[in-house]
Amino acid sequence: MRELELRHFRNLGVQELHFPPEGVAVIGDNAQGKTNLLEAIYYLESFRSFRGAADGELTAFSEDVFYLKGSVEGDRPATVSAGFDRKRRKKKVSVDGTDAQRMSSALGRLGAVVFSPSDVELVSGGPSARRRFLDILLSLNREGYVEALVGYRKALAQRNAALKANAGAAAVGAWDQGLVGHGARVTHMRHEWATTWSGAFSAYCTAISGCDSVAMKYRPDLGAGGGEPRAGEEAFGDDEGLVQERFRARLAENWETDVRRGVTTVGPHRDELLLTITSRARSLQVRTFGSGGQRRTAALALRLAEAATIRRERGTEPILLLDDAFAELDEGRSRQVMELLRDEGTGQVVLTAPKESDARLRGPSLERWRIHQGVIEA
């Protein structure tokens, strides 16, 4: 990030900040915007709240319109801003100074990663919150996932309105082609990711912890009942086309529920991403029986393998926004998780931090600013 623009996006008013090549802290007491910022850069990577917030609650209280440009330098050098109009309810994208036709077409154009204390409900949440991982890291980093992923959902939707409706088999399966076709490309598409970084996702767990072994696996619902695949079936997530064949299959044993229930029972929408730890011979949820330090460690794992997948995706290092990142780990694991950082190879950095002493990444070598009601100070 060389440059970022701010009009009017949440308390931060209008400002124009200019980043150091290496990075920046931003120290501040709590409530003052710190996290904000961290918002608004990644906002330009996504045009999404990492917190979920919908883009009206990211405008000012005061104002109609947010609006955001930023600029990166690097290999992959691009002018990326993003406005919104609260009152016609109208997002505008444009890269390099041209309009973005298809909001997909302008994604990932930064590279960044955000780092969070809330990371932990990647882990302790429900499988959706893991989905949603892999639906922005995939969107972000595939070519063809967007479309897949948007493809599946309305074939989703669709079928789904059919089925409330009581309107019989004919008007349902005929949504059927298109929710196999992009159930079966979202679906392979994350099986290969976590295939791929299963490895590293361990490694990094293991650094971190010095200890605990944490295993990462893709389980598609489209195995016998209750998601588990059939005996010889556990890497049918590798061929889409036999994904395909699964998820047919499912649908016609899934036919009575589903007309009884009035949804789809079946499909990537109700998949998983498991993670697991070893104990006694037995594989255990870490989001049920694994610790607090267990659960951020994985944490911070996925976001490592996140910042992996650009490096090797984009042939770029990323932009890391680490947000208060080390706030609840021990001594032992923010030393692993910074020496890990830094045997990666990271590129830019920008922290918060409520205090000096905690703005431990890269010690005194970052830049200090300082940040009060939303006003940054260089």
Second form
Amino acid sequence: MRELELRHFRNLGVQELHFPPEGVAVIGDNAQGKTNLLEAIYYLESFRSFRGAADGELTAFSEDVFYLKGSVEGDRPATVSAGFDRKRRKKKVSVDGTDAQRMSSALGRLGAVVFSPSDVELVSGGPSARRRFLDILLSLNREGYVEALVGYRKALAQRNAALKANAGAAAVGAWDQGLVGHGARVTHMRHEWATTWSGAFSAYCTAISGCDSVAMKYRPDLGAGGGEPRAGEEAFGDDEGLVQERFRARLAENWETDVRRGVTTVGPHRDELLLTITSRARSLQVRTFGSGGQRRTAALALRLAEAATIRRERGTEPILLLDDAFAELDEGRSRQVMELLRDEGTGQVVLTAPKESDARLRGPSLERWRIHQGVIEA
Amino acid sequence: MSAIDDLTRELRRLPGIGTKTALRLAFHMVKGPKEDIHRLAGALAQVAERIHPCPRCGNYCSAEVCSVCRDPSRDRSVICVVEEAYEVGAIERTGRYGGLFHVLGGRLSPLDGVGPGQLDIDGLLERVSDPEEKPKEVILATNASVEGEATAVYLETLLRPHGLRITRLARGIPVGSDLEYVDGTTIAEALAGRREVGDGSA
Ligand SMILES: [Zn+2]
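I've shown you the form predicted on its own. Could you give me the structure of the form predicted together with its partner chain?
Expanding to the full complex; the earlier chain stays at the top.
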């Protein structure tokens, strides 16, 4: 990130910022707008709030419109802008001065990853939290994923509406082709990501915490029927044709259940990214059986894998947005994470911290900015 | 002022017209010659009184049946099924299609309350089993969206027992785009490259 123009985004007012190439440490008390700044930067990557806020909430209280514009340098220079009009409920996105006809064509131009204390919910939350993680990651990094996901969600919602309306086998079954085609692609691409990065994920966990054997694996609902993974299932998601075939068979098996419940009971909307720890030869979910430290470690490892994905898929160093990220980690673990980040690459870092002393450990050489009531002083 | 308010309100109900545009149009009419308003009103009245869906194919017409259905030189062995009547115009403008049409009047979308009963599917089934028409091929030219594809799949299951050739437009029509906005050459190519559907894949 070289330049960032802010207009009425949250409490940040109207400002223009010029970032040093190695990054910056933003120091300020809580509720001054530190996280808002990272949220603004990441908005230009994904066109939504990483905190899950609606666009209307991002507009300054007394204003109707917010506008953001940022430029990145490097191998893939780009200028991305986004504006939202609260009254007209209109969002406009442009890349290098040209309005994007589809939001999906403008996604992922910055190459940024957010590390936040709330990431622990990725691990401790339900399966939908981890599917959401995969959906955002793959939407930003893999061509064709957004289209498959949107197509799948549409077909699923329509099929469920047809089931609720008691539309009959032919009118419900009409959605199966779209459901299976898009759904198999979604499952396949998620599975492929998890398989590619499971080794790195475990290695990150070990590097951060020193011990703990934590593993990551994608469990397609289509393969397991809800229970523990069956033998030979590992290869299941590798072959998209096989996924399609299996999906069709499971839809047929579940037909009566679907009709009775008025909802589609099989498909990637029920898949799980399993994170497990091995203890006495038993595989236990970190979500339920992990300690607080293990959950935080696994969450950091997911973000590190996300950063590594950007590096591999886009060939650029990711911008690391560290939102007081290690507040709840002990000193040893946070030092490990900083070392890992340094070993992996030399991308730009924008970190926030409430006190100067917190920033020292994480980035001694970074330029310091202060933030007070939304105003940033370089 | 209330007549202008009424007019503005009516204009606002048209697609793509907001309050500002509606006001601009209304004042433009008021400022212009009275004959212009009467001519517009007359044209609207004509549409209301004379235009109706063709009882055979659903295309809009003012005669008893539409000009396509009436034309003896059209190839009666092919029926091209489209979602909306304005798509008939898009295909006609290519000048490369000589068969008949059937307008469904929409596409399946249970989320919007549109099921098979809301579309003119019965009319299509009547036509394919009518011994006088007896078409040999039905082209499913619904849009390449999730809804358009599902509508095509649904029609295919109903048409299959009639033993005719069922085809779908070739890929090339951008996914999710309405025929209305696709250029003529692309439509003509998609028509020429249409492929048979239902060979075990659906
Ligand atoms: Zn007609």
